[in-house]
Structure formats: structure tokens, C-alpha cells
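Only one chain comes next, encoded as C-alpha cells, the form predicted alone.
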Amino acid sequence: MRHETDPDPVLGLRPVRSGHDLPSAADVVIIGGGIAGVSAAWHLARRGFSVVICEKGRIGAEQSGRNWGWCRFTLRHPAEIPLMRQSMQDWRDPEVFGSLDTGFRTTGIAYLTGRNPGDEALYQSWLKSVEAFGIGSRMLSAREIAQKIPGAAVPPSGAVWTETDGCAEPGRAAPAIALAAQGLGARIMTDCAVRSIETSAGAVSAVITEKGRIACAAVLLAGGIWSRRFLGNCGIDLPMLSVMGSVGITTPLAGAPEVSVAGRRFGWRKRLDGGYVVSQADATIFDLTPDSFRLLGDFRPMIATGLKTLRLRLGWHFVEEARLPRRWNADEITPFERCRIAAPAPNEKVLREARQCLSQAWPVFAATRPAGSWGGYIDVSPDAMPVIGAASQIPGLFLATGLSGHGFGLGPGAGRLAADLLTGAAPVVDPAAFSPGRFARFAASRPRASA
């Protein structure tokens, strides 16, 4: 796991000013400055709560800044659709995030047929499952594809399409929301890892950071791939693994499609600078680690169904993960200080293949040149659904993690829902599908004694 003190400059990540003096107390401490964490901070601060975001590295520097930038309904699990609808509203609403410099715009997204065997039947089944939500997704004919996405060497026979899908710029979005939260009074501490949670009578009473103690009544853990390790030190066993995605960007290209597309061994999204994100939707790498074997029973169904798209790899990452401590005291250096920003090297073979397949399918893209690439680790739950809700083992501890590759577009809604649950407000959507307690391993775990 390559790590840095600063994010790769090719990400174009906007800087967010950190506070200098650690607050002694807050109503809520949020662990993690990704899209869900900063969105929750914005909602909490707007409601009058004092909030501190503690980010071990930089705001948005891990997967929130390393994804494709898609914000989609298309092929999303039906249980996520209500939360995605709220996210789309928040992306667009000028009273929420619509007036911020997130780069959000509506482009439409198409998943072409021919990506995998049987995908047209899968698309039709999905359309039927979400019909009641009225999101407007439908199948496109070859003629409609040629009109919406002209220039194909061989016009695809069909695609599942959602007109209202869109995208935002990962390098801008989380920082823009964090800056807006700062404007509402939230405090942001970067290079400030939380080491442990302190409890009193079994409930949250403070967090211990590398820079000192913050008294608080509630904690929201929005730590992405690090959430399982943090909770494990508390004695709570959250089944979660990570997979690695690779992203490449191109030089600007005039006259190419505005629509975002996933095809066979390629996918694209136009960036605001006129270049394109180019990668593969079905080429994530599953690095085998010690947790891969610990959690094999939990993830067996996902691994079995994903063997056609997951690329298993056993290498140095296994050793790196094994070396990171799983238990520590509040006065000890933690894994989060050893690795400020997880920045894996991208799989250039995957990206070369994506560029080649794209240029063959849409010859206009042959004029582009690579302009940069990066890798990112994605936190994945056993059912590929977000984990949002209370950790009942420690009153006052809440989770917003395990977003499973859907988290960028879903982030605004995930943060809003977490803020609702934390404050006791009526939840914006039914949270039952996202409850941490749905995992038997999690429900059976018991917390360690307070630090």
C-alpha cells in the first residue's frame, strides 16, 4: 500500500485549510474527510451542532478523490434508489450543494449491451425492479444510441440508459463541501488521526487523537477502508474488505460525447477540462490479505458471483496489511499515522486495454493521449451495500462506511442520513437496509474496555 503525505497532484485535489488548535470539545467528531463525512458535517453544522472533522491525511484524498466521478441511478441496487434520489437532489439543490464548486452536471449514463454474457437480460430485470421508483431508466435501441452517442465504429445493439444521471469532479467535490461546512462553523483538522474512542459508563465521551483529546457525545466513523481496522481496535468486528480500482485521464478532446458510457472493457466520463476519465468498469483487483481469509465465509457469495470481473492478486499488499497493527493503545502510533493516504499504483495494463478498446469502439478517442493515472482502494461490504447507522455496542458511535464503489454519487445522501440518525431526526429514507446490525459477525461482537 503506497502512502504519501500529500495526494498525487494529478488528482487535482483542491486544498482545504486545517485548523491549528485542537478543539477541547464538540458535539460530534467525524472520523474521515471523504464525501460522506464532509456531507454529514455540513448537515450537522447547519443544524447548529458543533462538529470537528478529524482526517488523518487530506480532505478527499483517498477514494472520494480517486473515483470516476459518476453520480448514477443506473444499475444501482433497488434498496439504494431512495437514498440516491436524495443525493441527486442535494447535488443539484442550490440550498444544499448545488451552488458549490463540485463540478456536478447532468449528462446521462449508458451501459452498453455486449459488456458481459447475458447483460441484456440483467438490464431488463433491473429495469423491472426499479420501475416503481419512476427514475426514467430505459433500454435504448441501436438507432437511439447512434443519436445520443454518435461515432461508434460498430453501433451497439442496445444500452440501459438513465437521462437524469450525471457526474461531478472528485478533485473538487469533497473539498468544496468541506469548505462550505467550515463556513457553517465546522472545524477541520487534517493530519490528525483519531487513535481511539474514550467511553464513560459504556457510552462515547471523547476521542483521543494524535494531537490530543476532544470531549464529545457522539462519533461518526466515515473512515472508508480504514473503518474495519479502527473498529477492530474497539473490539467490534465489521466485515469489510477492499478492492482496487485504476483510473486514467486523457488530454482534452473536442467533438467527443458528453454522455458517460460503460462498454466492454472500457468506460469513459468527460471532465470539465475537456479530457476524459478512461478505465474499465469490470476490472477491479481483489488483493488477497489476511482479512480475505478471516472473512471468507462472509464474502463467499460476492466472490463467487464476481469471479468474472474481479482480478485476484496475491503480492506485496498481503505483507503490508499483515504488518499493520490490529491493536494499539491511545498513546501509541496507529496504522492511520503510518499511512496518511492510501495511494496504490494503478494497474497500467487495465488502463492500456481500456484505451485500446475505447479507440476501437469510438475512433474519435484515438486522438487522445494519456495525461495521468492513479489507483484507489474501495471499501466493500459483504452485500455491496452501504453501512450507515448506530453501532449499538457503544452508544454514541455511528457509522457511514462500506459504500462499496457507489459512494461518490451516494455521498451527499449518506452524509445526510448519518446526520439524521445521529441527531435523532426523522431519517430522510428508511435506514433498515443499511443497518450495521444486518451482519451477524458485527452484531455478535463486543467492545473492549475504554482506552
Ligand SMILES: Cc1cc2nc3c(=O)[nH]c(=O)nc-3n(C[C@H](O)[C@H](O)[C@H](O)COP(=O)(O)OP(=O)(O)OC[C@H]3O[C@@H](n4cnc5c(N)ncnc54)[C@H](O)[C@@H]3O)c2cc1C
Second form
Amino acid sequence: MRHETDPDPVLGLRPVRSGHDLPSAADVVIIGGGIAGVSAAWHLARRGFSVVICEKGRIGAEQSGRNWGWCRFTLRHPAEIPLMRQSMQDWRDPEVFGSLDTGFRTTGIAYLTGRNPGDEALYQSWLKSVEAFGIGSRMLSAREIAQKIPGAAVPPSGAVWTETDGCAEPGRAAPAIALAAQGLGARIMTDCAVRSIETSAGAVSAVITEKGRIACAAVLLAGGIWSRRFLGNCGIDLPMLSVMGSVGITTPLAGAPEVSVAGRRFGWRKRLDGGYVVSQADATIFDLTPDSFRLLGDFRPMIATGLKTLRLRLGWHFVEEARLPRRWNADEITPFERCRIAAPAPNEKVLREARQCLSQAWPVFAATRPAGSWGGYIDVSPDAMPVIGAASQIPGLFLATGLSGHGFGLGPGAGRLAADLLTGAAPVVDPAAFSPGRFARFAASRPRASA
Ligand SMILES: Cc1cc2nc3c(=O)[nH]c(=O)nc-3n(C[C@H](O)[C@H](O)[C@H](O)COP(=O)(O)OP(=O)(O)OC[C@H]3O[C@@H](n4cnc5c(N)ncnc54)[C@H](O)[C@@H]3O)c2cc1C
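For comparison with the form predicted alone, produce the structure of the form predicted in complex with this ligand.
Complete assembly follows, chain above in first position.
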């Protein structure tokens, strides 16, 4: 029999106990207990604000507990590098998350050449674009690869590499930060969907949850793939789509590399239990939904460049999405209660292919056996950059969402920046690149009177 304190058997997700009684008031209510929400809660609680996290399912059970666990500078957009630098510092700093059981460690990450046509030129131009930041990324020669990542059947000719990249354990990180936030006084309510925001004279005055009302002057929406739907009900149009990634894990393997690697049709990361995450970075599924058509104009450039790596699929998910309500009242069951945890089935073909390609490329992996798999929806903004900042249409409403497939590593910084903006503190980095108002559709939308 499973107990409330046992980790989730598939994801290895550490449980976080929910508060019993819904607080009637707080300075800030955070919608969503993923890495962005819990990081923001920690910073707010440490600054003396009363905070409640409302999570419709379990802490970390969606993207933040389903990802590969990579925390990387490598191939990150230059505009994100300062925030990523802050995140790396926060993952490591014992005064922030460095003393928590997140599983963070420095391993180095390599993206091999030969993954896709033209990738060496892409790596070179990325290296040039981030030169000024001094993060130490560089190309590795074939000889260096053989030293750092021994055992390749055919030595790869090159790789882009960052020595200071690392990883954390998705099953541990968000729960550990949530527990630390709880220790600082944050209240955590799980199985507690927020249905809507209540306003007074146009500004946030409360949230209405399925368990009741919490009066508050500020709300941080850190709702991952659900943020667009939540805001839509308020009359705010945030362009955001979801793609689906698949993750497989293996049995433990001794003597295999510590380094995380992306190669042609495979990627790996060593887990703390000695097994490996094995998947493919370039095999994300883009499930068509009604929003794919509504937002076609916003996403056209991304879809055009991403077609090499995205696999379009039209299936049951279209119908599921179409059936979910887009408008509701605060006394009605919402989509967030209908889907406590988005847990799509993984694409086993992609995972089989990844295991085969990996065993051919690094034969030591042939000794592993599959030990589990899962799928996860990933929220993506039109420019694949996070959305962190005020939703100025409703004073008191802030967003930390759209982390676009690389937000686990960035989560600590995203939460810190959101806390800065929300409290009026000097922002830890220039937030301009993350402003929700950069999307014309968002900037033009006006809240519904009853939001
Ligand atoms: C397969 C896969 C691989 C990935 N690999 C990596 C990687 O290696 N490195 C990396 O940096 N990133 C990776 N990512 C991306 C990363 O996981 C996400 O960017 C990050 O976890 C997003 O965190 P979040 O807190 O914004 O969202 P989430 O973790 O999705 O959290 C949002 C939470 O909000 C809750 N919620 C939503 N609406 C409501 C509501 N109305 N009321 C109450 N609760 C609500 C949800 O239940 C959810 O728990 C990967 C993602 C996937 C799926």
C-alpha cells in the first residue's frame, strides 16, 4: 500500500504535505507548484511576505517533475544568459537552494556535432553570440570528447560544451524548494485549483479556489501549460502552445559517463540512482489543437524553423482540448479540476529508437534495461523565451510562465525575478526580454468585467 509520504513510483516525485485549512488571506497567492512557483514562494517568504501556493494536483507533478533534469547555459538564447547565471548561482548557493535536496550537481553538458545538418555552424554562431558573457562554453575536439566522454563506438568529430553546466533531479527539486518555503512560513495547498481572480476597482482583491476564497493584493500565475487557459477566462490572450516530450529511464549502470550528452537521435543524463534518463532532444511531438490554428500567425516563424525537429500529430488530444471549457464562472468545475495532473502517454517508438541509437553510439549502454517512461507537455511561447512580469491589464497580477522547454534549469532565477517584480525590488536582471507585453495579442487584450 502507498502512503502519502512515499515518492511517486514512476516519477520518483517526493511528496509535499498539503495544508489542511485554506487561509482566508495572504499577501501573495501563487497559482502553480512547479519550479517557478515554488522558487518564487521561497523568495517571497524569505522577504517576509505571507504566501500561499495553490496547486491543482501535486507539487512538481507536471513539467517540473517530468523533465530531463538538465541545467544548462549551452545553446541558451543570449538574452536568457544573465538570468541563467543567477539560477546557477541559486542552485549552488547554500544560502539559497544549494543546501536543499534538489540533486543539483555540476557535470558538464555536450551537444555533439552530427545531430542535425548544419549544427556545427549553429554551435559556432551561438558561441560567438555569448562570448561576452564569459560562461566558458567552447567547442571540444575529437580527442577531448574521447577523454571526457569515453567509450564511443565511432568518436564524434566535435561538440559544443560547457564545463559548468549541470543537472538536478526533477523528482526532488520542486518538492525540496517547496518544503523549504514551507519552513519559511509559506502555506501550500495541493488538490486546490484556482478557478478565477476577483478584482476590486480593476485590481486583484482575491482568488477563488475550489476550496474557497483567499483575499490577496497580488497573484503570481505560474501555471505552466494551463496559464493561457486561465488568463483566457479573465479576457487576457497570452499566446502559448504545448508540445509533448517523452522520457525513458534505465536500470543503473556502473562505469558509464557522468556528463550529459545530446547526440543524433539520443540524449542522456545520469540520475542519482545510477540509472540514466534516455530520450531524444529532437523528437518533440506537436499535437495539433484548436489553439494551434488560432495562434498560427504568432507561431509561424517557430513552426517553420522547428519543422526539422517537431513531429506534427493530429489525434485525440485535439478533441480533448476542444472539449475543455474556455469560459467558466467561479462556482463551476474548471478544466484545472478536470485534469489534476497532465500525464500524456510517452511515445515508446521515440524512446526505443533513442535506446538503440545510444547503444550503437556508446555500446556500454547496451547493458541497461528500460526502467520506466513518461510523457510531459511543455509550454512554449512564440519566441521560446519565458514570460515573466506584470499583466498590466489587472494591477496585482504577475506571470512567471512560458519557460519553453528549458525552464527547469532556469526555474530558480525565474522565481527570484518574479518575486523582485512583484515586490517592487530592484530586478535581479533586466526583465525587458521577458515582458508579457512583447506579444501584440497580449498587449491588446482587455480583461473581462467579471474576471
Ligand atoms: C519531457 C520534458 C523534458 C524537459 N527537459 C528539460 C531540461 O532538461 N531542462 C530544463 O531546463 N527544462 C526542461 N523541460 C522544461 C521544464 O520542465 C519546464 O520549463 C519547467 O519545469 C516549467 O516549470 P513551471 O513551474 O513553469 O511549470 P510546471 O512545472 O508545469 O508547473 C505548473 C503548475 O501549475 C499548476 N496549475 C496550473 N493551473 C493551475 C490552477 N488554475 N490552479 C492550481 N494549479 C494550477 C499545474 O498543475 C502545475 O503543477 C522539460 C520539460 C519536459 C516536459
